[in-house]
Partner chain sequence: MSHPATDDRQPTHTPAALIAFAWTLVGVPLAYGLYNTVKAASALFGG
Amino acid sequence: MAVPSFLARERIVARPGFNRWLIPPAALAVHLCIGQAYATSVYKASLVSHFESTLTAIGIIFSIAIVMLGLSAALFGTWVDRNGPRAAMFTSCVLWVTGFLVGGVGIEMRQLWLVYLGYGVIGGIGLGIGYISPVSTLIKWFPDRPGLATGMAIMGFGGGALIAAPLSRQLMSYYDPAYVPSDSTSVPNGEAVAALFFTLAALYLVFMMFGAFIVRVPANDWRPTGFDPASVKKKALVTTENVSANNAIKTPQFWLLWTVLFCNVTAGIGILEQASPMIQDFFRTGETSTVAAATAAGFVGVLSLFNMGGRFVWSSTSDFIGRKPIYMVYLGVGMLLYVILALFGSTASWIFVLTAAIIISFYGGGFATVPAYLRDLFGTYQVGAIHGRLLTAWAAAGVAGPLIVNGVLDTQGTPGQLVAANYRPALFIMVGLLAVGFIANLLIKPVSEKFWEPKATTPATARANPERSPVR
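Throw up the structure of that chain alone, the form predicted together with the partner chain, no partners.
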C-alpha cells in the first residue's frame, strides 16, 4: 500500500549533521498519547451509568482496544518498516483521533456499539501502529544505546496514563460541575465523558502530528560519532546479520522470547489488575482492613511510577549488562520477590509495597527491553515487524493474567473478605510462570545462519521486496 509522498520514508532521510536527540521527543509525542489506553478506568463508572450497562460490558471497550493493538502490530509491522515512522505515526494519529471522535459520538447518541467500533476497533488499530512506529527508528538512531532509546519511548506509554488520568478528571469536572474528582463516589455524566473524548482527540491530534513531522530516519551509512559497529559484535548474542520478519517467526529464538515476554507480562498483570483490593486484603483482619481506600489508591500510584521508571532504568541498564542477563534478573529475582510477597507480604506494609513495586518495575522493563533484544538477535532489517508479531504475547498475557488471578480468587472466597493466604495459590502460579520464562530465556542462542538475509539486503532493497529471500 503506497503512501502520499509527504509521508514517504525517502522524504525524511536526515541530512548529515542532523541531531538525533530530536527523535526521542518525536517518539514520546506518540507514546504519551496512546498511553491513555491505560487510563480508561477514570470514566468507566460514568459509562456504566450512562449506558445503564455493566462493568463487564464497558470493560470490553478496553479489551477490544488491546486485542486490536496486538493484532494490528502483528499485521502492519512490515508495512510500518517499509513506509517509515512518519507514515506510521501519521496513520496512528488519524486512527487514534478518529477512534475518540467516533467513540464520543457513540456516547452522545447512547450507542455502545459505536464506542466499541470507535475507541475499541479504530482506536485499537491506531494503538498498535503507534506503539511500534518509532521503535525501529530509535534503534537505528541509537545503535550504541538501543536499550536507552527504546526505554525512553516505551516509558512514554507508561507515562501516557499518568498524564491522561488526572487530566481527564480535571476536564470532566470542567464539563460537569457536579462532578468532584476528589470524591471517590462522585461520577461525571456521560456528556462530560463525550466532551472529554472530543477534547482528547484535539490534543492528541496536535501532539502526534508534531511527532510525525519532526521524525527522521538516518541515512543507511550514518553512524553516531565515535561509534564502531564492530564493537557490537563483541557480545555473543548480538548479531551484525539481518533476519526478515517472515524468517524470524520460524526460529526457536522468536518463540522462546515470545514465551519470556508472555510469562513476564502475565506475572506483572497479576499484581497490576488487583493492586488496589490486594493491598487491602493483605492487611485485613476480619471484615476490616488497616489499609484505607485512599492509601490503596496511593499504592496504585507507586506501582505506576515504578512501571514507568522500570521501563527507562532497566532497559538502559541492559545496554551495559546485556539483554539475556537483564531478563535473568527480571524473571529470576522476580520469582524470589513473588515468593517473599506470598510468604511475608502481609507481615509489614513496607515489605509488601517494596516487593510489588520492584516486580512491577521488572514488568515495565520487560516491555521496554524486548525491542533491543530483538535487534540483538535478528538485526535492524525488519525489527519493527518482528516486534509487532512478538506483541501478540502481550495480548495473550492480557487475557491469561487476569484469568489466572481472578479464577484463583473466585475459588478462595468473596471479594471484600479475602486475606493474604487466599492470594498464595495465584502468586505461586506466577512463580511457576516466571520459572518457565527463566528457562526459555536461558535457552536463547544466536540465530542460525540459514535464516540470515543475503549481505546485499539493505533497507532500500527490503522496501522494494519485503518478502525476499525466504531462506538464505
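Hand over the structure of the form predicted on its own; the form predicted together with the partner chain is what we had up.
Excluded here are partners and other molecules; the one chain stands alone.
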C-alpha cells in the first residue's frame, strides 16, 4: 500500500546531530491519546442505562476495540515497518478520531451497533496501528537500552487514562449539569457521553498529528555515541542473529511468548475494564458504597499511573536482570497478589488499592517488556512485524478478560448491588491463568539456528522486502 510522499520513510530520516531524545515525546503524543481505551469504565454505567443494556453488552465495545487492535497490529505490522512511523501515526490518528465520531453518532441515535463499529472496529484498527508505530523506531534509536526504549514507547498507552478519566468526568458534568461526579448514584445521560466523544475526537486529532510530524527514523549507519554493538555482553536468550516475521511464527518460542502475554494481559485487563465500579463494590454495604464515584474515578487514574510507571520501571529493570526473570516476577508474584485481592481486598481500602496497583504495574510492564523480549529472541530485522503478530494475544485477551469478569458478575447480581465476594470466582480464574503463563515462560529457550536469516540480510533489505524468508 503506497503512502503520500510527505508521509514516506525517506522524508523523515534524521540528519546528523539529531537528538534521539526528541523521539519519545512523539511516541507519547500518540500513546497518551489511544490510551483513552483504559478509561472506558468511567462512562460504562451511563451507556448501560442509555442503551438499557447489560454490563456484558457494553463491555463488548472495549473487547472489540482490543480485538481489532491485535488483528490490525498483526496485519499491518510489515506495512508499518516498510513505510515508517509517520505514515503509521497519521493513519492511526485518522482512524482513532473517526472511531470517536462514529461512536458518538451511535450514542446520539441510540444505535449500539454504531458504537461497536465506530469505537470498536474503526477506532480499534487505529489503536493497533498507533500502538506498534513507534516501537521498532525507538528500539533502533536506543540499541544500547532496548528495555528502556520499549518502556518509553509504550508507557504513554498505560497513562492515557490518567488524563482521560478525570477529563471525561469534568466534561460530562459540563454537558449534563444534573450529573454530579462526587455522587456515587449519579450517572451522566447518554447525550453527555456523545458530546464527550466528539470533544475527545477534536483534542486527539491535534495531539496525534503533532506526534506524527515530529517523529524521525535514524540513518542506516547511525549508532549512539560511544556504543559498539560488539562490546555488548552476551546474555542468556539474547541473539545476535535475525529471524524474519514469517519464520518467527513457526518457532515454539513465539507461541510460548504468545501464551505468556495472553495470560498476563487477560489477568490485568479484566480489572482495568471494571476498575471504577469494582472499588465501589468491594466497599459496599447494602446499596450504599463508602467509595464515592469521584473517588472511584480517581482510582482509575491511580491504576493508570501504575500502569504507565510499570511499563517504564519494569521494562528498564529487564535490561539488567533479563526478560525471562522479569516475567517470572510478573506472573509468579501476580498470582500471590490476586489471592490477596480476592481474600483480603475488602478488609481495608489501602490493601485493595496497593494490591491492584502492583498487579496493574505488572500488566503494564509485561506489555513494555515484550518487544525487547522479541528483540532478544528474534533480532531487530523485523521486530515491529513480529510484535504486531504477537499482539493477537492481546486481541484474544481483550475478549477473554472482560468476558470472564463481566460474565461472572452478571451471574452474581446486578450493577450497583455487587459486593467483594461476587468478584472472587473471577479473581481465582485469573490466578490459574497466571500459573499457565508462568509455566510457558519457563519453557522458553533460544531460537534454533534453522530459523535464522542469512548473514547477507541488511536493514535496507528488510525494509525493501519485509516478508522475505530465507530459502533453506
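Basically, rigid core = biggest C-alpha set you can superpose within 1.5 Å across the two forms. These numbers were taken from a predicted model, which means no experiment stands behind them. Residue numbers count along the first chain shown, from 1.
Here T355 counts as shifted, since its C-alpha moves by at least 2 Å between the two forms after the core is aligned. Core-superposed comparison between the two forms: the CA of F344 exceeds or equals a 2 Å shift.
Remark: with the core as the superposition reference, the CA shift of L272 between the two forms reaches 2 Å or more. In the core-aligned comparison between the two forms, the Cα atom of F283 sits 9.2 Å away from its counterpart.
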